[in-house]
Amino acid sequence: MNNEQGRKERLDRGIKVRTDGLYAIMSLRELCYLTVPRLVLIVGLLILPLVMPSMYWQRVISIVCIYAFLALGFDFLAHFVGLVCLGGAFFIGVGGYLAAILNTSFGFPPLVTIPIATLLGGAICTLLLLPCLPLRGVYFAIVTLMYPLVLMRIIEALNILGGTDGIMGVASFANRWIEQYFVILMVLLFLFGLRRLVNLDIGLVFRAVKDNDQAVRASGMNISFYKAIAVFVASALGCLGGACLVHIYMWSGISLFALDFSILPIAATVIGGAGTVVGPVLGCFILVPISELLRAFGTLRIVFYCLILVAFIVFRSEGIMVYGQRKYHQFERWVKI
């Protein structure tokens, strides 16, 4: 087709109509445009286990799924609250420790246990939080830094829960199938989940809180109730990944509280794309098998794994989720004039 037939038009042109999640659709071209990229999503996280060369690998997805649990909520409270949160040790060690005494003082099986420690460990962690909510910035930051450090400390001070032994004996998943696709279903649940959530009208609230609390004091609002439900999310999120994670080790331990489940998740999101949603999952699934292929090089893995850190955030600082997103909507067709 020549200019003098037609001209070059986005694909996104005349599908968006008032917002990002309203949308007219006209053609079989513009709802594949749409859907395309949940279901290469859907589909690809659904087969991985699938085409994994080895259990040793099948197991790193497992670990990379806990690590998208704690990204998902550290870009939650840090993009739509305006929270950091670098508690995310703390989350995996309250859901893990949970699910252990659970499993082998009470016998529940992990299918039991899990969902408990997940709402049960939110519920925990937020009151334990509720203190530090007033705070903002790099204060709360810290502050949350300081939870998984003291309550390891405490542990192995005065040797309860296992003390530096841990708890043993917890069971594992019926079989690595259950345990490979319960954690990638969460994944996708939790994923689709908050991308809903924000763009209800909870979603506009935590959005103001983190632009200006202040004003929505004084629109009558209590900005404590809604960081307190947005710090719930986040951190039943990091049980969940703590829970799922006791069971696949069969073991919990201070090991749990290590800071990786802290530090990494932030590297993930500004890997993937902060505000995207899916692009901390992206970034762990990125980082986690990096992490895990330089394990040959011994402790010069850091400084390989750091040159990469460098290289993503000097390159694309705005995120590759951002990036591709960018890239997509720019694709053009012919229309007629």
Given for the second form:
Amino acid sequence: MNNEQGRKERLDRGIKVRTDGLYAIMSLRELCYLTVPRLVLIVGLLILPLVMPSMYWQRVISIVCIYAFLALGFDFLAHFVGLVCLGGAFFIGVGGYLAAILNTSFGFPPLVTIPIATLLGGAICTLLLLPCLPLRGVYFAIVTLMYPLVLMRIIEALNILGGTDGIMGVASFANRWIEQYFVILMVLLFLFGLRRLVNLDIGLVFRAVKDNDQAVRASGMNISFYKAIAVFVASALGCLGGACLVHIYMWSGISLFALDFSILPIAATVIGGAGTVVGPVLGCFILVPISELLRAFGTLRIVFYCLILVAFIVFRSEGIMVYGQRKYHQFERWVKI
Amino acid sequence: MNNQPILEVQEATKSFGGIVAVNRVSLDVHDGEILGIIGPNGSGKTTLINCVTGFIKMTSGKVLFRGRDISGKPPHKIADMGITRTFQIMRPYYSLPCYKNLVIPLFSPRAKRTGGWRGGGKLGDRDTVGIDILEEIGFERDSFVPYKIASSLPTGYLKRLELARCLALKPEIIICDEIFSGLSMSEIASMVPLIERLQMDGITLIMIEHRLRELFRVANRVMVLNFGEKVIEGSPEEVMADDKVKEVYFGSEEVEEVMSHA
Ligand SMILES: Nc1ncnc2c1ncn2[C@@H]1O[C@H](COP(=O)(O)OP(=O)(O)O)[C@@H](O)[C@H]1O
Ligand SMILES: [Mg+2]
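Moving from the form predicted alone, what structure would you give for the form predicted in complex with its partner chain?
Below, the chain from earlier opens the complete complex, with every other chain and molecule after it.
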């Protein structure tokens, strides 16, 4: 039956074309086409804590959101600015220790420590990464991977900030509902915020830096400045995650610099669909619970984990969201040639 | 009359390891002039303009813009003063539609200061200004071309997009690196009036070219480079008549062709 030569053709669905400009919305169907995916995401995230079977799984949702902050930052830097940043653990560590110090030494409540740790942490991380900004590609990735290791060893060796014991007695959120809805709302805020940012004029500059940084310089713009702004956005996101994490665990220690925080967001981005912003969040909601479920298998879980990752990469290398968006917006047909 | 050159290069030298790519080249360009730079492949033309625009650091030498020393300044500062350039290897912002490619230069400090392109008053919506510039440079406004993703453009349009990127900065000088190469005869024919119009708008142009015939039509003065050294400089007629140039382009049909047209 395959003696007919064909080529798969992909075309935008009529409804996608009609709804591209908001002014063009004519019918309920078109309105639904635009809003339903967003509503599903928002409502889905908001009811998630309510349907979780146990407190343990509610806690998992919070952790998923922390990884989602990192994955959002990674996707933004890698696919809209062209910086592959493996510094997730660095951001978590800086944000986490800052929040812990602000809370235990200065007595600020979580709702004060978190914003301060986010902004100040973002600024500190950006300053420390400033010398690496001219590096490109894999060099930037390697250097950012070194940062958390260095900080961890410094804290260990000098026995500062509680040394290997860490800082204990950090205040928790008022209750678990506040904890969960706070992180979920933050994920939604930054998810839609980043999507908007990359389509603003300054977002176009970021994307241009990725496509051709020489042309951006030839256009009279200082690329280091724009890279620094982008790194600030991503590192502030990571620091937000770190600050939430220490208030969730009521403890801050060198395990905040664990490699997981640098690696898992990348895996989530690959699985979820790079460059879609929402994909990496989805990836976290798949990967983190899977790794929790696999805990029952002890050390074997790494093997299962790797198998799942490899399967994803081999069979759906474009990522779930890229695939999903294509199916949603376009139809395919075979054309004879 | 003001006789100070708008751009002056003094003894620019650049060596890569052992190779001297540009060897003590001096030149000056006056307001509103078109200077052509020709020379065989590898003669150091691109390296020379990389030095002028700050993309690579000169080993020695000086670049003066309206009498101010700009050597050693970073490329974005030099572009900010109004010295813009196109790239020999065109790389647009592939993931963006054409008109969005111009949002980037229009977002620059220089465009904000000068009002961008035609200048005057506040910069309106950058998308609209971008489409205006594209129309000026030969993209039909009502066609779909300005809205196409830049990666799908043919070479002719990419060259125009490069020029448009420079124009968006309201430049004083545009340095074109082989803007005619890779184009068909008809595409070049439609590009030449564009260059002439830019000159009429008061923009100073430096054009690096391989296509001698079209260059000689528009250039006021031509400089020949070979092995990184300046061979001769003068009016197109003088340069064509020079023996050394014939030597550089020895056997090249193009010179013969140009000569027979002269
Ligand atoms: N980045 C570089 N590193 C080493 N050598 C280079 C570099 N850029 C150019 N060159 C050398 O400098 C010489 C001049 O090159 P170029 O300026 O590109 O010539 P043209 O533009 O006239 O064709 C060539 O021999 C080239 O190999
Ligand atoms: Mg060249």
